[in-house]
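Encoded as structure tokens, the following chain is the form predicted alone, with no partner shown.
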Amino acid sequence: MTSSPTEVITELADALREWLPTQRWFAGKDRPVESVRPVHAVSLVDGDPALLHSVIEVRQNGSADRYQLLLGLRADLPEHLGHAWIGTRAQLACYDATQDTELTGLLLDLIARGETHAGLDFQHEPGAELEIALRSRPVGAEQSNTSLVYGHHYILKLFRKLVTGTNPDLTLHRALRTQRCEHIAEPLGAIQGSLNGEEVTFGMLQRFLPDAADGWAMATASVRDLMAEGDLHPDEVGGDFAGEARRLGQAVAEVHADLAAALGSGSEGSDLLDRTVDAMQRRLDAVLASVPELGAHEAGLRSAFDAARELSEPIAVQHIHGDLHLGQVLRTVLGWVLIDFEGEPAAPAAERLSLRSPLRDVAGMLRSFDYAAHQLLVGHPGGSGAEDQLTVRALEWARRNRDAFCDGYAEKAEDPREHAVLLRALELDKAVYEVAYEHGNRPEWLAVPLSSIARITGS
């Protein structure tokens, strides 16, 4: 390779600005985008192939944000790697090169080696002995973020949309192993750097848990199993979910405790009520603006928040997941584990690092429940008797869990549900998130955060 690293990512700017929104972590799909420029380029690895480690610029009306990309180079591109294809630069073929297992192999050994390189410093954890010369399998499951798989050992995530500071995933991590979480997949290394003096966390290595199973498709499971039977209630199914939700109640709980220990907690009182109902305003007005359907629950909405804001108890804050759905939790034989506490990924890196109300988290996983429970549902346009007896039967099972959930919860800590009024409020603004999302993602679903807010707020 002639050219320097910086050259290459210039040279494929174009080619860039097709591929970028093809990619699922890619967050910037709703917008045109407009130009793509290197921030930081270096080789990792020289010859046929070549490995170039990347930091790029995106704009998008008017906006700037940064990605991490693994870029590999061969003269001649493998048929199994003809997918990750982006474009050609000086008859050498240029590609996504987290799907190489040749060449990832080689993040996992200078983390083990504990090596720094080209300004990137690849740390392994105090008292962490790694294996070397694994190969890598990257996770197909959508998400946002690319994660890598080292035989049934480690889970490499490479974060793709970069933020400054450390990753919020990786300083949540470290505190709750100081805590001896059980609920958590022990960190064991990270890749650093920095950018224009601002370090930045671009991966964090962890245990990997190959037995474990996904809330979410466990949940799912559930409810096919009791949508296919003709006249018994939830409890009566044999693929009953509500002990684990209840046991999952109780992994939250652990979680957030752990978390307030190690990191410690606070209490806020008017003001803080203040910014998040003026939040969660501004977050209906912005949907309103582009979802009309949206409308005919905007007076229940306003209420709902509106009555946040007159509580006069103080609320507890602390550091919390701040994105907890069935997705982001996994049952192994021991327990519940809670996975990727970087937050929500389109919330300022502020808010992801601000204490918060553990409500939040409790009102996502009550979301989620609501999600596992009408996901069968998508499509049908309702009106049958056979239909409206589906409807029942998935509002009977999600009722089960939420409350399952919060007596899990209440067993390890405060009840939840003797906070309502900001619980409900915390759901229904993470339901008009979920409106705005279903919107610009999948219209199909959009009935689904609908007619949980019509529930809530009897509209």
Contents of the next structure:
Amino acid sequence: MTSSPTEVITELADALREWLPTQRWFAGKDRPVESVRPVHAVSLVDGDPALLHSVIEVRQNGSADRYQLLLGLRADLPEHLGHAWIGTRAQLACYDATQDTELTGLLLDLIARGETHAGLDFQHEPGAELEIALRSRPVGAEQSNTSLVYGHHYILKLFRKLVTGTNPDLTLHRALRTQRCEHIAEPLGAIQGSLNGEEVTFGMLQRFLPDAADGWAMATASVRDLMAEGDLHPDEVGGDFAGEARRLGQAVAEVHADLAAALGSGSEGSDLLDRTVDAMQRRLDAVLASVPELGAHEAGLRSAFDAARELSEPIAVQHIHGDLHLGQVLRTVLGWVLIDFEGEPAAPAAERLSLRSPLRDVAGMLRSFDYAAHQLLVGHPGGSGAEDQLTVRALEWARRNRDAFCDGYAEKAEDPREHAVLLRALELDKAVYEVAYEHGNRPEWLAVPLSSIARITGS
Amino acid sequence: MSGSAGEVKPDAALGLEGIPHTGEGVTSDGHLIEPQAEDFRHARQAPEDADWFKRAVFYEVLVRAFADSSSDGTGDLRGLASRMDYLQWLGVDCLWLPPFYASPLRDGGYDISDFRAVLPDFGTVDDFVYVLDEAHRRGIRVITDLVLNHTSDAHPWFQASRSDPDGPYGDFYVWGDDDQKYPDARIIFVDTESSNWTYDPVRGQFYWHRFFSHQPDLNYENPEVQEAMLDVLRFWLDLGIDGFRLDAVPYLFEQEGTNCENLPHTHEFLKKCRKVVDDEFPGRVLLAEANQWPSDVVAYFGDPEVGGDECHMAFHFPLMPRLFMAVRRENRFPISEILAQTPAIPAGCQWGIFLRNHDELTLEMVTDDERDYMYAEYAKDPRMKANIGIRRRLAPLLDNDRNQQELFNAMLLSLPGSPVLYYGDEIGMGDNIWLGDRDGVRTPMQWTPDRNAGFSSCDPNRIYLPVNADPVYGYQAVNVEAHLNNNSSLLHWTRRMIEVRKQHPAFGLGDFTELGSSNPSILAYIRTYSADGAADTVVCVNNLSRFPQPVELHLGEFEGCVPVELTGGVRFPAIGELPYLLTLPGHGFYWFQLTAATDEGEAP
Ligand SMILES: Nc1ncnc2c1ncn2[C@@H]1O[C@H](COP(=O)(O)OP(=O)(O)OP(=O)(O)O)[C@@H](O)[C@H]1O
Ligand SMILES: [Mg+2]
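Next up, the form predicted in complex with the partner chain. The previous block was the form predicted alone.
After this comes the whole thing, all chains and molecules, with the earlier chain placed first.
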């Protein structure tokens, strides 16, 4: 190769500016990309095809985010890789190498061997014995990272937008592994490196669960069944989900207990509550400014938040999942599994790693049941008798499964409903976040969080 | 109830006068004379085939309910023989007949009063040999139930045992001076029995019984009992029968300090039964009825090192309710879970699986956490409770929905195990709920729209149970004749599916691998079998939801292969690099054979 890896990326900067916004995992699609520059680039494989590993810094009005890139270089790009093409330089096609199974096999081999290669640290977990030379394929799911599946055995998540420090996904998975937690996909290895002297996680290898179906698909199948009946209640229809919701509640409580056992827990008083409520109020201020529909509920929201400030008993805190919803849980033949412990993508890294109330996860799940219940009604204006009937059914479904989830949680830990005031505030805060998200991205869904807010605040 | 001090003569009131039977005479040393196989004609043998039971489609048929040749209102063996052409046409490989032995019929014939005589209502041993002959002539085999654990209290052995404690049968049953032994054995029929011991005033002692008090347990500690029962096996095997479903096997022995179930001695005796089969009657089978969790049932296959040395087959009980639960939930996990929990079985063995039979899973017999799960998930649901507790037929359970009947049968015919069909379900017969849960599913087979549904030419008032006259399921609408005349009937469909199954050894002999997918309503699996360098690979995809569903299957290892749909022979697009996308109609299913791209697959 004539030019260095860094030069290759530099020369590709313009092509990357075009290409990035077309990628599902690119977080800055709402703003123009001003510049792209390499902050790290090494060659993992020379020859044809060649493989480069790099980190690019993407500047967008004021912000600078770092993304991981695996770049393939070939003289002739085969047709099945056409969709991965980024640009051409020096007569070489440059493309997204995560799509090239000829190249991605190497990553698993390096992890299995536990090698340090081109400054990257490929590790496997103590005691993990890995099979190599497995056929790989990209997951193909809509996701904010890029995951590759090897055979029916492993899944390697390549983090796209990088955070400094070890990724909480890896930290928490490793902690849960020490507790032999049954409700995770076992972590088997990682790709770590450093940038400007700080540790960075580039990838995490886990056991792949080939029989898994995610909680959202499970729950919406149940809702669909209910909606088709019309005259039956959720506890009467065949697709009743309450048994699953209960077991899911148990699983979440067990994961919380294992996280606390592995990484510690604490107890906080009014300070934390003040900070928490201040943040809720600030978020509300911001969303009110852009979503006028929320105005009607302002008083109810503010007083629900402030009620949490008045709580006198101490709040138990610990490491939590941080972004829990039905799409982050998988049903397998052995029960429920929680995945993706990266935390809320928008939250700052410091917050993601801090000890917080596990009620946040519970609130996230409760909101998700609400969403699942209502998703089939989205896009229907309502008003007709039949629509109203379905709305009633949706509410019944949500109530039944939220209760079942809490019942299951309470079988393994303290009943979250014992902390009704805080749980309510957390749920409303989450709903306010959803209002902002839906307003910006999916206006037809806006009614889902808004109607929940109206119901919870009684306004 | 039993033990009534009445002077019951060994062979009284069983209608066996003039017919060969146990206790016709007594030898000088007090032994009862029993009929011998040599006294009868023997049936021709079924074709030799060691693995037949792994590929077979079984058909459970009640002699009483199938066809009446004597116009007395009760089905009989000659009647069954007269319908053998129909069974051959349908394509079933083996008939399973519930007990047809002499019996006072206080427990549906499972209370056997003579192991070597046929219930006179059904005919004679000679008639049975005739049935065997007619079946074997058509390549159909026949197995029947045999109760090893106990006899009826009307059995001459018991009568001799109670009246002559020092005679040759004195030790044939489990007698005790009090009712205190084996306190840890549970009472199975809690509704009717208060103890496993009952006092017999004739002998002045208590006798042991795990089931009804009119069914005393045989004493397997006595080697003569073991020999006597092995001779019962030999009697029927000599006549030509193809095997036995051994009823209630876990309870043969008793031992203080245990629950008296699944004891090592019980397994030792089953190994003896197996040895008789292997040494003297190779190719015949033993099927265990042990209503337990699969992980416990596997013990009845025996030693996996030698491919199994007890029973060749055992019923897989929990699968059936899980099938219903999964379709009701529109979710594969109830099935996937039970299959994942099913242990591997020895090489020479096979599960028997069924949707319906005359006598089904009761939750009482399922143990541990699994019962909690079943209760939590499904006994709460009144409709599901009815599905397992009360005996119903397939069609009414599925609201007579044709798509669902096809889906359930397609799963039955493609999941691992040998399928057992229940007579009448192939034409979608209904149950008669007014007859109560036992008899409701045992009404006469519906052959024609004529009087008595073509089952019997007797006066309708004489018939053992009224034919089903329901407007939807009754014989005038639902009968074999009507189904035969309609090419798209369930009967023709069932026949075609059985035929397809037979063309693919993967179904009976192949490995099973579930194919996960992100759609929880889809249950997909691969069956693969290879022998002599040829591989048979079948992919089955089932939509458990009533709504159309898409699914992406990861078939990467078969890249380049062409799926050929098995019922019509249509070639589907070749499997490529990307996940294989299929769409299925509500409650739809596909069976595909994976063929090499060049290969034309089988002709449609
Ligand atoms: N261990 C696993 N076994 C099977 N499937 C998995 C596993 N882990 C993840 N998946 C599948 O891959 C998808 C993406 O996984 P994950 O959530 O970890 O990635 P992500 O990039 O953080 O996605 P998102 O942006 O949706 O949060 C999941 O929705 C799930 O369907
Ligand atoms: Mg016994």
